[in-house]
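A lone chain, given as structure tokens: the form predicted on its own.
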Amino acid sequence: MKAIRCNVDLAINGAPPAFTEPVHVGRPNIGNREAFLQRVNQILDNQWLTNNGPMVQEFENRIAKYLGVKHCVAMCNGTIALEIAIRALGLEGEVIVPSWTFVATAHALYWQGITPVFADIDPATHNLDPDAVRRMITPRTSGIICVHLWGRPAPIAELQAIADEHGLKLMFDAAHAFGSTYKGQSIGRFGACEVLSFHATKAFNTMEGGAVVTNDNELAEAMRLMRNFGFKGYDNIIHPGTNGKMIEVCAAMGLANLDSVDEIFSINRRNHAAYKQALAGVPGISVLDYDATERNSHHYIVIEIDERCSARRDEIVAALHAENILARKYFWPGCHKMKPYRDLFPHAELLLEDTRTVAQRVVVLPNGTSLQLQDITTIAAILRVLAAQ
């Protein structure tokens, strides 16, 4: 391995970076290329490119079977899937969400005139803290949207109990959690519904896409109408709707990748174990772990930087970028610090102490099928140098 020659600002003396090409967080996993191209040729031969074609129908059936749910309603992306699920559930007024999430979770509410109310997280799990959720309930609260952050399941039973006690709708943003389990059951079976993202950066992707999965027959039927302008057959519109349909090529990508998903998850698990081993004992740097009794894609390599580390979090990110390692500060600084939410809730941080602490510590490192074990060794060696300076 080449000598590591970085410091907390820039590569020493302008030396070339450790990686000649950028190593990204979220580089797409691509399954069987030939299988995908064969399906694309089928699409072109069928001349059926969108509007609930055979690829989308097969994709929905296979996802539902994989997760053990009655219904998968495929969508053009995860954000539209969130918006349609929110509208189909009749959420209004205020809905409790974490601030420590990708901003789409909050935007999907605010875009529809619903106020996202931010509750704090458990610093150990990075998921919503049920006690914090209780504190944020008001007479205007209609629901809770909880995120399975990093694919690690949220406190589902506790949140469902709160929702039942207060007559609230509970749904989950499971954008990170495809393939995860909770007490041995697949994520996707909980709450009124769960929303998946199949964006290119996810462990399992359809290039661009998303879905809502549910066991509620009426809810699924409403969402199928809503994703296609409310059409029920030809020239018969029976429900307000929009254009949320997944196209055939995206479904084809999903079907090809679904055949490879176990291999993708296995590589991610290998990489996570390699990072843990390589960073063991580094002062001030800890690798977020996954429950060995549950299934997880292990897609997110999350490290936390604490006060024992010689370099600050932002210095570490800058130094990694100088080495062409494009680590990310997901999801800094938290939704409550972003416009328009900073203006809407100028004092929200007073109630989000753990969110603030975690947001200042987290770095997400590259992972995926394109990452080699030697790359992990190099990244870890750079972090060791930074931590010791």
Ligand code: T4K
Second form
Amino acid sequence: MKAIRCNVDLAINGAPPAFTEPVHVGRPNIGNREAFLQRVNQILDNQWLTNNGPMVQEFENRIAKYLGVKHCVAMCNGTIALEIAIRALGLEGEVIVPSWTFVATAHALYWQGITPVFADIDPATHNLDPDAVRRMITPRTSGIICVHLWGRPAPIAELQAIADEHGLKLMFDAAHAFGSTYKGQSIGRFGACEVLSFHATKAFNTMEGGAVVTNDNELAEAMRLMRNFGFKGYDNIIHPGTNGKMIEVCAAMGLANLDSVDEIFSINRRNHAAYKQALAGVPGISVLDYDATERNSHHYIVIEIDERCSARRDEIVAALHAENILARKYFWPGCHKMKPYRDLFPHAELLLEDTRTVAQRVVVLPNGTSLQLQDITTIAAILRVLAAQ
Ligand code: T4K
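Next, report the structure of the form predicted in complex with the named molecule; the form predicted on its own has already been given.
First the chain shown before, then all remaining chains and molecules of the complex.
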């Protein structure tokens, strides 16, 4: 292995980085390329490119079957899927969400004139803490959007009990959780509905894409109308709507990748185990683990850097970048610290102590089918040196 720089300053001294090409978090997993290209040819032959075409219909059926849920309403991306679900559920006023999530969760509400109210997380799981959710309920609260962060299922039963007790709607941002289970049942069937993202950076991708999955017939019907301008047949608008449609090429990518999804997850699982083993015993660095009794795509390699580590989190990220390892500080600094929400709630931090601690500690490392085991050994060796400096 090449010499490892121990800090960013040494990078200035001209040593070559450990990786000649950048190793990215979020490198897309590409499944069966031939199957995809064949489907693209079929689309061109069909001359049907979008607007609920045959590939989208096949994709929806396959996803619904895979998850064991009645309806899959495919959309152009996860953010629009969140927005449409929020509207279809009639959320208004205030909705409780975690701050520790990708900003799309909060934006999907705020964009529609609804106030996202941030509740704290459980630092052990990074998911919403039900007690913190209770504390944020006001007379204006209409719902809860909980995120299954890193694909780890949220405390679904506890949140459903709170929602029932207070007459609130509960939906899930399951952008990270395609393929995860909760008590052995696939994520996708819980709450009023669950929203998936199939963005290029997700374990399972359609390039861009998303979906709302639900067992509620009426809700699914409303969302199908909303994603296509409210059209019911030619010239007949029966509902307000927008353009949330998935295109045929994205569905083709999804169908090709669906054939490879078990293999993708098993490579991720192998990589996660390799990281855990290679980083075992490194002072102040711990790898977030997944529940061995549940299924998870193991897509996110999340490490936490605590005070026992001699390097600070930001120094570690800078040093990794200098080695061409493009690690990320997802989801630093937390939505409540991002300008639109900081302006809205300047004192939010006072109630988000665990969010603040976790946001200062997390680094997400590269994973996916393009990563080799040797790459993991190299990344872990660099982290060992950084932690021991
Ligand atoms: N809810 C949650 C909890 C989410 O995490 C997300 C999306 C959503 C909702 C919304 O779903 P979508 O509307 O996106 O379907 C990326 C993704 O764009 C975003 O989809 C994802 N979460 C978020 C966690 O990550 P950025 O700003 O980090 O993207 P960017 O451009 O910095 O790319 C990330 C990394 O991936 C880079 O290292 C480059 C690499 N990459 C990216 C693309 C697109 C590639 O190697 N190839 C590629 O094609 O947001």
